[in-house]
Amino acid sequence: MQKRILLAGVFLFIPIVSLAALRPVFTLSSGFANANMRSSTSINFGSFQNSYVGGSHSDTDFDSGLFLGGEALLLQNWSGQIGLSYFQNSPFVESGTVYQFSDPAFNNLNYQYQIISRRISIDAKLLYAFCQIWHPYLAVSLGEAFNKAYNYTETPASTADVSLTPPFGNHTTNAFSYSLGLGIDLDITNHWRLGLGYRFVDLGSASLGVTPSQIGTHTISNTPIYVNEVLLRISFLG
C-alpha cells in the first residue's frame, strides 16, 4: 500500500517540478464532514449468541486539516499543486440495537461508539486562472487512514433489562484511504487566498476490540465509511 502511494506521488509530482519552481503553500481547511455508516455482525459468547444490528444511518461532524506543499506553472492560465496533508474528524457516533440471543424479540439494549479518524495523504490539484484571481480547480489524494473505534456503550430499553456481556474494547484500524474534489480558490493579496470546496473521502472500514467473555476474534464493524465534505480553506503562498 505505501508503495503505491508513494509511487502515485511521484508520477503527480513529475511533470509539475519539470517545467517550473515550486511556490510554497501552506492551507487550513475546516469544514462539514456527513459520513454514512452501519455495521452489523453477530458474535458468539459460548453458551448464546447475540446479534448486533446498526441503523443505517448519516452523522455530521467537523473535519480540519492542514496541507504543506507547492505550487508551480504548467501552462498558460494552469498550475498544480502537490504536497502532504494531515486531516482529523470530531467523533462520528455510530449506533445500533442489540438482539439478545440473536432473538429480534430481545431487542432490550441499544448500542453506540465512536469512530475518529486521522489521515496522512499526498494531494494534488489542478487549478485553472480567470479573471486574474479566481481559480476553479479538481483535487485528489492517497493516503492512509488510521480509524479508532471507541467508547463503546449499551443502554438497556428499560431498568428491568441488563447487558450480559462486558464491553467491547477500544481499537484502531489501518485502511487505504483516497479523496476526489472540486472548488475554487480566490486570491486576497499575492500571498493569501480564500476558498470553498466540495470532497468525497473514503475512509475505508473501522472495527472495536474484543470482550473478554466472546468467542473468537470476530468484533463489530463498519464497511466502508464514506465522506461528503465541504470545506473551508485559508492559503498562503510563498
Given for the second form:
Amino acid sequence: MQKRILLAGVFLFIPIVSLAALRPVFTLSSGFANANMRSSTSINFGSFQNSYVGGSHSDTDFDSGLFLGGEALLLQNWSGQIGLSYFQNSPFVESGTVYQFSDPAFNNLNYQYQIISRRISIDAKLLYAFCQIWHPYLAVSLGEAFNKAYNYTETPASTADVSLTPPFGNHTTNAFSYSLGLGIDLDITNHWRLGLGYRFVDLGSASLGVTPSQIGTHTISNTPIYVNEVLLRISFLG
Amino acid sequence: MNKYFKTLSGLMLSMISVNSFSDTPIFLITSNTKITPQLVQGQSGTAIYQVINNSNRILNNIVLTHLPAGITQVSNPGPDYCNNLTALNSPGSLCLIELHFDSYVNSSLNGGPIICTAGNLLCSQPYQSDQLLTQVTPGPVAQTCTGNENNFSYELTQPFDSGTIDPGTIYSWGPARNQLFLSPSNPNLTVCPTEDPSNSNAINWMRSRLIAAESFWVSQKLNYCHHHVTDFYTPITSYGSPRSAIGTSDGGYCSNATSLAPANYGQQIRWNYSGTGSETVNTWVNQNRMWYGVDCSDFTSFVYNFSFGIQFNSDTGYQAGQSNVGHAQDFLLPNTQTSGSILGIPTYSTPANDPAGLLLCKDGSVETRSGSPNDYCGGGSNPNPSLNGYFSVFLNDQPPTSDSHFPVNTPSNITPAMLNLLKPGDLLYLAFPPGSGKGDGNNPTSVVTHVITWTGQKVGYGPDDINPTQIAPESICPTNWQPQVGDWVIIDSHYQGPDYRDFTSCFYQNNIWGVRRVIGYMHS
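Show the form predicted together with its partner chain, please, because up to now only the form predicted on its own has appeared in this conversation.
All chains and molecules follow, beginning with the one already shown.
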C-alpha cells in the first residue's frame, strides 16, 4: 500500500514540475519533535520468560528534512505545493523496566534503546496569500518510514543485579507514515520564504532484533510512534 | 564539645537514614567474612559469602561465574556450607560458600562474585559494599613477625567449625570451634608468640595482633548471638521452635534489633549499618544477618584462637576461672578465694576447658602460685581473706544480702591510675551488685556475666586513637555510652555484637569482677 502511494506520487510529481506555470520549491525544515513512546512485551527464554515494560512516555529530540517540489497558483490568493520530502530525527530514546520471570517484584534491570526514523513521503501543501506576503497553510504527507531500533542496553537497578548477555540486536522496520500540519510562511523576498509550523507525524512501529538466548523471534517492539513537531522552515522558490 | 556534638549528630543521622531498594536480586549474596582489603602478592586470601535463592522459584544449573583467575570455591566441612550449588535449587534455600584467593594471583579484585542460573541469563552479585574488593600489592610477603601482625590469611583458610552441633544446652550454641593454627611457613608465624613476659618484643607483637584480630571481626559487623563461631547462623527453626522465640539465656539466641533498648535510639538494624545495599532492615531481620554473631566470652575465646591458636573455655564463668565442675564456684570472687576454694589456672589437660590466663593483682602484676609470699596477690601460700589484693571492685568482705547473686561492689577499689596498669588483650570480667538490674547476661548461674577486652586505646583523633564515630552504643547504660575524647576504649560483644565501646564507669569499671592476662601466660 505504502509503496503504491509512493510510486503514484512520483509519477504525479514529474509531470507537475514540468508545467511551465509551476515554480520550483526547495525547503529546509528543522525543529523540535516530541515522540510518544511505549513498548511492552514478554519474551520466552525457555526455562523462564521476562517482561519488558516501557510505560507510555515522551522523548523530545530534533527532526530535520528537505522538500523538493513545485508551487502553482490554484485560485485567486490560493496556491498549492506538491513534492517529495526526506526527514530524519535525531535518535529517540526508548526505555523501560525488565521484569525477570515476568514478575514485577523482580524489576532488577532497566533497558534502553534508540530509534531513528528515516522517512520519504509525498508532501502536499495548500497556501493562502494574506496581505500578499503572509501564507497560512495546511499540509499533508503520505510515505514510508524506515525505523531503526538499535543500541539495546540494560542497566542494573542496583549494584546486586547483573545485565543480560548478549543483548537484543538492531533491526529496521518499514512502516507506513503520514503527517498533518499547519503553519504560516512569510515572503522575505521574491525568492525566499520563512515559515513556522506544527506537524503531527505517525511514524509507525519499530522493533529490535532478537537475542541468541531467546526462544522464537518475538522481540521488543514499539506501538506506533506519534510525534508532535514544531518546525522552522526556509524555502527557495524559483 | 563541638566535636562531640557533631559525632553524636552523625551517629543519630546514620541511625535514622534508612533507604530501601525496590529490586529483588535473584540470589541475595551477603558477605559473612570479607576478604582482607589488601594483600601482598604471594599471600592467599579467603572470603565467605552467604547465598540465598531469593527467586521464589526452583532454579537449576546454578553456577559461580566470572571469577577472576585464581579465585576458586573451596570446600568447607562446617555446617551450612555448600560445596555444590545445587543446594540452592529450592526457593529460599541458603548456603555459605568459601572463596579462596590463590597466592599466585597478582591482579586486584573488584566486584563479584557473580552467581547465575538458566544458562547465565539470570545473575546476581553482592551489593557493592559486599563485593570483592582487594588490592594486591607487589611482593614479597614479609617474613617477620612485625610485618604480619594483622595477617590472618592462614587462619581464614581453616574451617572455624568442628562440624558437630553442640547439643549441650537448650537449643544449641551451634558447632563447637576448631583449634586454629598460626601460619607455619611463608611466613612462619609459629615462632612469634611467647610465654615469657619479659620478652617485650614478642609480647608487644601478641598484643598488637590480638587487637588487630578483634578489630577485623568488629569490621564484619556481626550481631550478638549465642554461638561459638562467626559463620554459624541460628536456623529458622531451632530444635522445634522458631528462632525468634528462643529465650535470652538459650543457645541460638540472637540480639533482637527490633526491640532492643534503649527505645529512644529505635534502630531496627545494626547501629552502623548504612540502610542501603545489603545493610537494610530486610537483610538484617529476614536474611540472616542478625542471626550471625557471637556472645561476649565466645568472642574472646574465638579471637585468642584466631590470633594464636590459644584455647580456653568459652563459658564466661569458667573462662574467668570458676570451676567447671558443677556450680560450686558460681559466686566465687577473686578476693573471696580461700584455701578450700580457689579459682582455676590453665592446666592444658583439656585446653578448651581452661580459664583464660592468670588473674591480675591491684598493682598490675600477675598472680603467682609458686610458694612465694606474694602468691595470690599477696596472700602467701593461700588466698588471704584479709587482703583485697586482686584487681576487682569486689572485696573479700561481702555484706549480707538475700540475693543469691550477692556481690556488692566497691568502685573506689579501682582507681583511674590502676587502669594504666592494664595491657592490650587483658580480659576484664564483670559481675553486678544485687538489684542493679544490669548485666545479667546469658549466664543464669554464675555471678560473672560479661567479659570485655582492654584495647589500651582511647577515644580521639590521633593515629592510635579510636575515632568517636567508631564507638558503638550499648543498652546497659544508655545515657553514658557516648564517647568523649580521652575515654578508654574496650571491645566487647553485647547489645548488637562485637564493637568498640566507651569504657564507662557505669557499666564496666564499677563492676569489674577480676582481670585475666593471657598474653605471656598461655600457649596454644
